[in-house]
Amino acid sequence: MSQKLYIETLGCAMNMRDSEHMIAELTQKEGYALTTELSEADLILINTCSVREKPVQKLFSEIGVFKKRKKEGAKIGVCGCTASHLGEEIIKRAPVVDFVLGARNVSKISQVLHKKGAVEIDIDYDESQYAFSEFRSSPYKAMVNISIGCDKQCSFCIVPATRGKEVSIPSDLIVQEARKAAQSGAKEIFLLGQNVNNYQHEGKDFSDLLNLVSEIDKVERIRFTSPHPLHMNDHFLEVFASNPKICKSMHMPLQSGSTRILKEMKRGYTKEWFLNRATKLREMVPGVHISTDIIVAFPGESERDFEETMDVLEKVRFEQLFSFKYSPRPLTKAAEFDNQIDPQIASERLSRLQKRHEAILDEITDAQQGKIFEVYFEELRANGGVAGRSDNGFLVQVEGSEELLGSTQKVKITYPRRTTLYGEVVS
């Protein structure tokens, strides 16, 4: 009998493909076979993030967990960012860890497997043309890295010191890797990067390279995350509208509405060049679906500043937001700002600012009766249910069963709610 694997993923989607490089790696190389079922695991990973609130406290909560409902003898491995920055910290803490890996060390997985105490958390460590096995979780999309690391250095944020520099991985393994998966099935590409339209190898650019992949015979449709707001020029735009392939949402990280944050944000852009590129994407293309993230209370953010970003909100009215009050990360500049945000302010700034979203996300979600879209159908439901996104996604679910999978079908939507909407295939 093969050994089994249990992997828990927190986090963005560049980790869940770096779970399914884990995973591909063990199946293949190992003998590993997965297993929903932790107590029945020879092999317990968890897959961290540093960007959630209380990374670290979740992370050693989820060991306690991992050490109380174990099998006796199972190894347990700490992967990912917050592997990356606490590194030997984690076995100290937590004797029952067998191994720490970092993010930028996916591809040494099984070496650490096999070293009681290994740490392998070298974030200068180039594994951007290493060839991972074969793994993914649906056979109806592929998320396909395009590149690794970043050089942003926004001074809230811990990424560049958990992941590394940037390194852009060269266009022709992009379009191998996007070549086979469509190939096997995948009708739907999703590139991955910190920040995918800064993309740049051997004089290709992300719009050079949207152009290669949209060119694979089978491919239907592109997807991408996450593009940055500064590096959102013109050309990118007309690629992004013109191109039937490219799904029509957009993520455009604001995080806040002021410039002056902003500025002590280092986003290097302005409230100004966001709205531009806002207002410009929506004439061009109608319909798009726009998404963003937003930080209320950074460190020293007026009450001016935060009616800044109110009115962002009221100009783009994004159709879907994630917000977070902020909150300090080790390795971080702003974590050492003395001018930091009573809790009590932030917490009211929040309130304010998802309610009022809210809000905007019933108006647009009424909207959306009657309408009908086309829908790329990838996971079965509760309830004889079957789910997929619209070109401009929206979350869809219609009655149906597993023929529907993996097929592109016209919906009407009938019943429209904030998180999906709800209709029914017409001819």
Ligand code: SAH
Contents of the next structure:
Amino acid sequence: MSQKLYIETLGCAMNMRDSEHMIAELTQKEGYALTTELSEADLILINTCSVREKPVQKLFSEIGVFKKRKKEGAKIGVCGCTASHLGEEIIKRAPVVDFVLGARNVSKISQVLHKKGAVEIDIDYDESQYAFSEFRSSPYKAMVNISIGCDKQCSFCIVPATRGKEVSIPSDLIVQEARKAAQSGAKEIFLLGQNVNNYQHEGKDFSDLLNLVSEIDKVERIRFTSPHPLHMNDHFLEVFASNPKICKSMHMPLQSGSTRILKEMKRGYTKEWFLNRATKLREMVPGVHISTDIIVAFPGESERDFEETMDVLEKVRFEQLFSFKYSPRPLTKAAEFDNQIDPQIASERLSRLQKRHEAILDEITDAQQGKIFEVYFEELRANGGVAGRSDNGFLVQVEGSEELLGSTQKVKITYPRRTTLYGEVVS
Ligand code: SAH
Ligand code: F3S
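Let's see the other form, the form predicted in complex with this ligand, since the form predicted on its own is already up.
So here's everything in the complex, that chain up top.
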């Protein structure tokens, strides 16, 4: 009987892909089979995120739970960004942990597995061209890494310290992987990197890469995350607008609407540049869906700075908002700033931002009534029904069964709700 692997994945899409890579290596080279039952696992992996402080604090209580519930002799491995960041301190604080594997050392999973106390967290390690075994959690869409690491050094962000320098993967390897995934049924390709539109390899930029992937016959849809507003030049927006295979949803991480704070954050753009890009995008791509990330209460953020953020919210009317209270992170510049904001003010600002966004979202949602979208179905919902994404990124659900999975249908929206638009197939 094969050994069982239980894996928990926190954080971003890159972590999800890293988990797929580890599952692939362990199931195909080490004879493991996946389980969702913690108590029957022989190996428990937690793929961590360190972008904010909370998940890091939770890690140790979670390890405590694993220790109590795991079966005798089961191993525990801590992987991902907190592994890179804390390294052997994790084993010191929680000796039950067998090994620590950093976010840039995923390909060493088979090695650390057999070495009690192993700590592999080298952030200069380059595994960008490592030929991982194949595992995909969805048959309908495939995540494909296009770069690893990040060179940006935004002053609040720990990622460059956990994922290391930015390396672009050769375009022929990316195209090969996308082709293989598409041939096995994944009609949607999701290109991943911390800063995708900074992609550069042998004279090819991200726009070239998008065009290359779109030339693969069986690829019907292309999504990507995360682009950086600074690198949204006209050519990129034109390729985005004109290539019919590129889904019309764009993540534009604003972080702050105040040019002064953006400068402190080292984001490299101004409020005006961001608004200019968002306006141009809305003009060029009717129906485009714009999502964003916003941090409130960055050190030194005044009421006026915060109002600038609210102003961008008002002007862009984002279809989706991921919002966070600033969380000081070790190994970052901003953590050393001496003008940290009172936590109560931070909570108030976050709540004001979220309330206003929800009101805008209600209007956006209501406006979808009666619209017709092309929906690619990929998920059976627990409450019955089948769900998928519209080309521009709305989650759409209809009544139906497995037969719809993997197909693209025209859907008319009959009951739009904030998180899901309900509708009926009309094609
Ligand atoms: N390039 C990646 C960034 C990863 S971090 C991407 O765009 O997905 C994801 C988001 O977490 C950031 O956009 C930012 O809004 C938020 N974040 C990062 N560091 C943070 C911090 N110290 N405090 C609060 N939020 C933070
Ligand atoms: Fe972080 Fe900025 Fe890079 S948010 S991942 S340093 S683009």
